[in-house]
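What follows is one chain in structure tokens, specifically the form predicted on its own.
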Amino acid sequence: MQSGGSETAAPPVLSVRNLRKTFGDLEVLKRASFDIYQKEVVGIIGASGSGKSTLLRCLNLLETPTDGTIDLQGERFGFRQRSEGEMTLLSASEIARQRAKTGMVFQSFNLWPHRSVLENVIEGLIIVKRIPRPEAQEIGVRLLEKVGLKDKIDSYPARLSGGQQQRVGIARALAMDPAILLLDEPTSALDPELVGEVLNVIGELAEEGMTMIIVTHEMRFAHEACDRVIFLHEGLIADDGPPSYIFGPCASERTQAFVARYVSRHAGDSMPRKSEIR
């Protein structure tokens, strides 16, 4: 397997060890170990079931870990360890502090239905931030209108197509200023033709060097917008390494064979120029 990471001496913003999550007998996710630098957009690939999502959750504690350790800008993240030795999750607040640092983007959008676009992206900011209600209106103005969506301030998310509402999403994880930002396959809930829409966004935040975690199914997503990827496998990282080493010959069989189920799928499509994505 061909390692992740960065020539740079800076310490990585996220560093996973050993991360295991069990439901009763079943183990989704073993031993994963990865770090991630700033500014890097790095995407998770792999079939379904294979644990993705499940990791993406557990890097905020959506779900507890079973084992291992997670340090988002070198402090533990969920976890406090006692002078013996013991690992004991922290209080809700302290674990509420920690998760204002990860921006999570959820594939079914989760918005508030009875509160405005707007509304849905300073919550945040007023509850956790306890940010005046007057700046955080301002910033959220600001985020909407980065997304595409100023005209769109004073709607409901019943009145938004889904790509609209996936975007007031991304706004609304941005609005909390995280170290990095966790997007759980944020194109699978819509229709082809707003697939784009989205894509373009997180492309330019790409661009402008936001640290990103996306669990996609867009390979050619993955292969031209991402500057790394991991391949899940049964709960197991097969295989991490740049686009160019995923998507070529020189990857794992297991990786090889994936990618080749893909191609076959989608055999007329072409891999997309970085300009047509960002």
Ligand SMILES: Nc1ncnc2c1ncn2[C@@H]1O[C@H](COP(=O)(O)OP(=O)(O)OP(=O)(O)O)[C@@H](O)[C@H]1O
Given for the second form:
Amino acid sequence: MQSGGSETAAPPVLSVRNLRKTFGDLEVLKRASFDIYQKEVVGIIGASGSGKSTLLRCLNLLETPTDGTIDLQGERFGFRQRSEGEMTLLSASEIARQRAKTGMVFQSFNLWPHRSVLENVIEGLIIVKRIPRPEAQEIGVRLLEKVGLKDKIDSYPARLSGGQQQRVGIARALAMDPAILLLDEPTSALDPELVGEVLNVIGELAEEGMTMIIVTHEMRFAHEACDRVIFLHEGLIADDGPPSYIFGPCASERTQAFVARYVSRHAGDSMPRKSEIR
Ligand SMILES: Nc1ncnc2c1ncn2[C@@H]1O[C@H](COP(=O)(O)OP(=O)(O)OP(=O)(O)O)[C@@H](O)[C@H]1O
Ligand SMILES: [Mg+2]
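Can I have the other form now, the form predicted in complex with the named molecule, not the form predicted on its own?
First the chain shown before, then all remaining chains and molecules of the complex.
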């Protein structure tokens, strides 16, 4: 196993140690540990059910970890250490404040259907960050412009294409000015012809130095667009390294078998190359 970013002098943005998540008897995450450094674009690959979404949901505190620690910019996530060494769960408002630091982009967009595009983007700013509406609207318009949707600010999600809805989802996540962006298969619900417009936005964010973790089934995207790839196997980090390692002959046998299976199944993979999106 290799570890990415360890040559960087700056401390990691995100530090995960021994993260476990169980649902009843099912142990979905088994002591996952990794660091994410500033400006890294890290892909997470793995079979369906290996725990990729659960991992991102734990990082976003949509799931409460069963065990282990998450530190974002040096701040312990989700829990407070009590003097006797026990951990207590933070209050709902503290969790909401922390959650906003890890912007989440969902596969199925998760937009409010009865709110306009702009309202979707600024809701968190008003409710969680308590920013006055005019200022929030200014931020929202700027972000919608950034993702190429300024002309859609008053539209409702149902009137938008999937690619446009996902770009709203990205603008909404960016509105909270997160330290890291978590994207869970951001293009897999899209028709192939709409994938490019979303990847272009992700590529621009990477160019600007946004730190990102992207769960993807698209091996070509992981290979070409990510600085580093983590292979999750049955809740364990089976491999972690630069794409040249993960997709090369030195990766673990298990990783090579997984990648080979995918490549043969998705021979017509339509993902653009890194040079095309970054
Ligand atoms: N809320 C839950 N309650 C019970 N089991 C759950 C829950 N959420 C996830 N699981 C189980 O945890 C395992 C991992 O699920 P997860 O969604 O993290 O996988 P994944 O790697 O994202 O898969 P996919 O590639 O299909 O999205 C699965 O067996 C799933 O059924
Ligand atoms: Mg998933």
